[in-house]
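Encoded as structure tokens, the following chain is the form predicted alone, with no partner shown.
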Amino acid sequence: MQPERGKKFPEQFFFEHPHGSQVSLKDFIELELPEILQLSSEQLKGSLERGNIKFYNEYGLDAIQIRKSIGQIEAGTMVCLGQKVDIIRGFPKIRRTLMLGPALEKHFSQKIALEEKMNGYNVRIARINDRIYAFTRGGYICPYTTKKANQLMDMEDFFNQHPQLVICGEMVGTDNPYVSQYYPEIGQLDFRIFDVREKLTNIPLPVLKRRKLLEEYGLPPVRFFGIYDTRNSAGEILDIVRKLGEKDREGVVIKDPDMQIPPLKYTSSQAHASELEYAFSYPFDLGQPFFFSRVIREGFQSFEMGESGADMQIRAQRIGESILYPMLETIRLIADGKVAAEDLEIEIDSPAEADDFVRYLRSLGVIATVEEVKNGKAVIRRLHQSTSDKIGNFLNGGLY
């Protein structure tokens, strides 16, 4: 008997344990799992009554999904059940430094490794009972990433000499279907690696090797700027971030080279505005979460770059603009009766694979249809459906 992906798991679910028996996958969660993890069983129990672990059955896959962290373990870990049981750590959250200058001598030590931060989708990807399957940041397989990423890169080799290893990438371009950004190099979609981790453990190759190793393999990395002293370089990365958002692009992640301190991120005001427009095309749905953190962004990196007269009014316009014009656009469609939506266009084999993914979407509580096929493409229509009802009400005399 399969269970429903996200109900509480039936004792009587078996499933072919590596050391060749029937085991019960409740039995495994108690008796076993606390040890793989490194929890205790308590820990584990409090979470499965609270529903913050949930059985995965999707893609040939059966795995045990980690939706919220759990002492050391990350939301979105995956225990992957079959041939072997194989743990997929969730991808740890980097944090964002608004003062660039104290912030890198207070983290850091002597020296920093400074990447690209790319605009895109955080992917990691694994060999699982020998498929290659793409992983989202909630711990969900992605059916159009794990076709796309196993057609734009060749990984059989790397993971025939390093199984045990997790790549950690962002997917990029404009026929992405999550954040569409154009960049020069990508063009319509590509990928990005920006990590490479050990499945159980979690831990990060050091800068300078995973990029070795990348290349060895011929595997595409972010773009590297180099190695900085920790004390002498805030003034040229705040330079390097000026520079990347005139390119309408993100910003940059800070490492130790050897990876043991966790990055920061920092990001240019144009990446913010870029984010803001979009979260005010559909402000009862996104604009409050993307709102205050990335207005609080703008100010300490204004005043970090000492920015006055011409060059805060310039940021002060490109954010009001962020806010104001997306959100009156958005008023005016659904005043003359359309629906705040987003038609997202995807490259497909057959339309099957079009309701494959509108059907992953809505796992992930989207409301998605797919609107047109043809020429190997589908359009997918993601309605955003708090604004169009608040707005239709206020439109017509409700009361905020």
Given for the second form:
Amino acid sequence: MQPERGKKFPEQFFFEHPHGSQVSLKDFIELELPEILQLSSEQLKGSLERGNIKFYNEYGLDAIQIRKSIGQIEAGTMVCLGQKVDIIRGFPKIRRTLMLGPALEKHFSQKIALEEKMNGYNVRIARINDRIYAFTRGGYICPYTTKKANQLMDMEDFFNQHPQLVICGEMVGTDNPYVSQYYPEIGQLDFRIFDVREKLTNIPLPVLKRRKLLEEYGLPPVRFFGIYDTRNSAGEILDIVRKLGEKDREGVVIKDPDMQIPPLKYTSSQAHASELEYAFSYPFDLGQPFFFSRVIREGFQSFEMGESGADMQIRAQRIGESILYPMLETIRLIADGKVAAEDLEIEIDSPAEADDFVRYLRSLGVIATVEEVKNGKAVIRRLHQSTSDKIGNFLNGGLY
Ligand code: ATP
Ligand code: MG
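Please supply the corresponding structure for the form predicted in complex with ligand ATP (the preceding block corresponds to the form predicted alone).
Let's see the whole complex now, leading with the same chain.
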């Protein structure tokens, strides 16, 4: 039986268990999975009933996709079935600090490791049943990312020696269908690794050990600023973040060198502004969820950086412009009879790949179409429907 994606969980679905017998998925979830994931059978059953566990069957992989966290098990965890049961845990959320100085001292022990935070999208790469797959945040295999990651990096040796490890990193660059940002050292598309974790336990390697391992295999790490004493490092980190911001770079992630304490993130004013700019290009689709948190970050950053006078004014102007200008541009566009849409460009080898990618986006609930296929590139148009509808309505005198 070939169950449909995203539909009710196929209770009668049987799979070839690594032990050699045919096992029903339902039995597997209720009887075996609790022990593997150290959850109770009731927890898993409850999740299954609420629709938070889905059967996933794409690109030759049968898996159980965990869409909402269950106890310690993160959303985006994939239980991959096949030659053996392989668990790729979801990538943990990274909390944010608003006041660097006090947060560092409260959160970390004596030392911290500082790395650059790259602005792209989170990808976990693992070898499952002899194939190397790239998973996006929610635990979906992205066909584009899987293909590109394999072209950009030679991971064969690494996975031959370390089949139990998962490479976690950021896909970055302009040819990036999710978060497109230009970096001079990256250009169109590249990958930067910020974590290496164990399958099943999700235990990360210590920072320096991870960096050394990546170097041995010629795999590309994120930029490393060094190990610092936690006390009194805030000033230096603020300087680094200020300089990163001046180059329109996103910020930093601060880590426990042993990776036993969860990391924290801290971002530049320019990153906040550029996210606001994006959100307010589509105000009725993205404006609200983006707005409040970015403005709050700016308030605390300005305070901690001790700004006054001109510095403060530059910041105020940057936030204001990043909200008002893109919104005005979109209002003008709709007034001109156009629609609010964003065009993403991806490299493809055949038109089918573009269709595949759109099908994947739609499965995530995104309204997208293939706009154009030309010279090995596809333009994918993503529509922001509420923005078009609402602005159109207000332009015609509709009331707010
Ligand atoms: P979340 O905090 O849940 O990940 P988010 O999508 O808002 O949510 P970001 O604000 O971008 O994520 O911050 C966390 C993400 O930053 C990580 O999931 C990872 O993809 C990315 N990242 C980039 N560089 C690093 C780095 N050096 N170390 C860790 N994560 C990094
Ligand atoms: Mg990000």
